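Here we start with a single chain on its own, the form predicted on its own, put down as structure tokens.
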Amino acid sequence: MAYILVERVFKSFRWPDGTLLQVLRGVSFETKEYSITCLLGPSGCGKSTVLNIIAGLERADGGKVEVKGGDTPSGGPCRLGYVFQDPRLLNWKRVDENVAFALKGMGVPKGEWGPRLARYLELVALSDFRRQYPLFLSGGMRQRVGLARALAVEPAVLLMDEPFSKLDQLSARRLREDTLSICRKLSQTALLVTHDVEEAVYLGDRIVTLAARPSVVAAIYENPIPPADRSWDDPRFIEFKKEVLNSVLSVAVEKSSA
């Protein structure tokens, strides 16, 4: 079993006067195994902090933060795979040697590189260009990479960052239907932190929905479309995009009336 628990969270930055900023005011909810988890709410609300404190980046200043994967003892850790925003990509290294940077860095015994630089690059679609540099690649193609590196570790659960939000709308488009398609392949466990109703509603199997800052879990939704049937024109989604839209839009009304 793969999952995440975060069980009231708390978390607070400290400004240069002193003065504290409140981000977090005991967020909780759960990811689905072998599924996707869509962390939805709008910009500064606290999304990627919560990704933080579930990477071990940040600290919480209080609650609880569980990450389990099937293949590890019981409260040990797992292997995660982080996508950031950016690739952030080395660009004096070619693609499959950027991957196989991440396999070195995991321990992964070099005998095993091979054939996961295969797989990997195969399944993003860049298996013709394993040999080229980042800075000849479209932003697209360079997420990609990124994508194909947080994979070839083989995380038990797969974190996302707004992967697609600096993309063209063409591009984003194919890259989410493309990443739908590899998690549902590998029965990849993953959590994708973004502030796009309709990418939420086309990605996640699950939708928590964050009000704004100092953020609280507004409403969580079972997407009713298995994602074998997601299709952007479907009445089906279209209604549900609807409901969640509504719904985060009257989170943010009221925000702003209190």
Given for the second form:
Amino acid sequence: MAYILVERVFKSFRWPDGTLLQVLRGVSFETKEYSITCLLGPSGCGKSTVLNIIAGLERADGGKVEVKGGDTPSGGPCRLGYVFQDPRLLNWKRVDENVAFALKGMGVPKGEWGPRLARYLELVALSDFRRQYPLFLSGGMRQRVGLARALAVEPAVLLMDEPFSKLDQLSARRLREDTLSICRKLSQTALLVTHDVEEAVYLGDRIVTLAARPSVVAAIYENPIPPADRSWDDPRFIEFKKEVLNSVLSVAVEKSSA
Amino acid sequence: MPATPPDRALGELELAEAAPVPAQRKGSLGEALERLLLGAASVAALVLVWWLLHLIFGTMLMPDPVATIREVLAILLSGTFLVEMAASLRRVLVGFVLAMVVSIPLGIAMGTLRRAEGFFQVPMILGLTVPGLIWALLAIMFFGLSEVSAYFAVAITIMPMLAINIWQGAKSLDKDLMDMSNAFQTGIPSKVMDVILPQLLSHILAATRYGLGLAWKVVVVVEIFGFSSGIGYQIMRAFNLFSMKSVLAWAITFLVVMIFIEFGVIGFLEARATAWRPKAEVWRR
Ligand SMILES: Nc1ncnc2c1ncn2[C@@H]1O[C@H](COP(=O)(O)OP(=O)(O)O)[C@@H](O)[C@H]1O
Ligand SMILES: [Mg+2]
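Having seen the form predicted on its own, could you give me the form predicted together with its partner chain?
Everything in the complex follows now, all chains and molecules, and the chain you saw is the first one.
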């Protein structure tokens, strides 16, 4: 059992000039177990805010967030792994030390660090670079370090905030494919935020679309195509993508005409 | 048959691999030599100016460089040098370490907690303006002519400067990294050691440079006031004999030690502390 339940979450930000910006207006959804759930919405609609609330970095004004599963040895709050939009690495630490930093934070016993570092750096294909400093790596590799760091804590749910959006198209495409296969291999429950319909349809087993700010959930789709069959030129894939795209567009249009 | 064979790209890759491998970075030995030469050139320029002053003002006010250097050598070979140097250096270092131990947590608190900033800002700015001479007087009045007054005077004179530097650094800590460490539930010790201090390092090193220089100035003042050991005491003695040559020679011995600290210790720390950063080529060659 591993899932996140978000129920009627509200959030407003007070800006320095005193104005109040309502971002979330009762967002509710649930992640799908052992699968990837995509949170899809236009830029600025509050997707990162949702993840930050789930991770405890922001406090919701109202509503409920429940994270269940993946028992921690201490019986503490269950583990979340967070992959950020930019890698957010400690540039003064080597690749493996960056991963170990998260293990230390999450209270993983030191004896387990060695095998975990080996395993997860191998998974993201960075074994050969474990002793390098991040700034000497390419953008794609740095993002992989971020992925390894989040996976290494063996989270109940993996949170990913537009992890491919700052990469060039080719690296993004490769990392997307790798992320999908890694999550499947680990049966990882994941919540991925994106503004890219194609990405959502390619990665998401469940797709939650958000309307423009102040956001509510516009629609929830179950991806009819099994992960192994999702390919960019498959007619079913293209069809489903169109369906999701249309709904996202219609919501946006409704908003602007209202 | 296709116009271009499908494995054409592979062939190109192999070509790229056959190209010469970039050489290892220019030997650090050559780089060190270049530095040494530049350093020597600047010392030579200084000696030249000194010698011109000697010609203008005469031996009484400005002894000639060669005689002074001879005096330096005589001091270095005399038995007292090590004892005097050790006394001064100990006062500088103990005072400096005390100040740093207070400044790091204080600077971090001021940079990250609004209340700490509000509370300590005024005393720090005021402290910055109090001359070391006054602290030296106060220290001697409080603690008498003991080592404690030297440590106290040094520490309290340089502390505001160190704390202000670290405070400035702590104000611009990366929010994204703090969020990241919170997301992984990093405890306070790891947050300080792994996330905060590395971001403050350049500020701490800069503060160390200023701080040691300032500490030396205060130590000399304290020692001149009536200590019976240390470089400052020897300078005072030479002054009482009106031997300009000895005054300069004793000062020079200390400069040499400070230069060693700058290049040997701080330089080493700095090189180690920035190994993770690719070097920027600012001026294209
Ligand atoms: N800490 C904050 N203070 C004020 N406004 C914020 C803050 N964080 C986000 N916002 C605002 O909330 C809105 C949603 O932000 P975000 O969740 O980052 O959007 P998304 O990730 O969907 O692009 C944006 O308009 C942004 O300006
Ligand atoms: Mg965002």
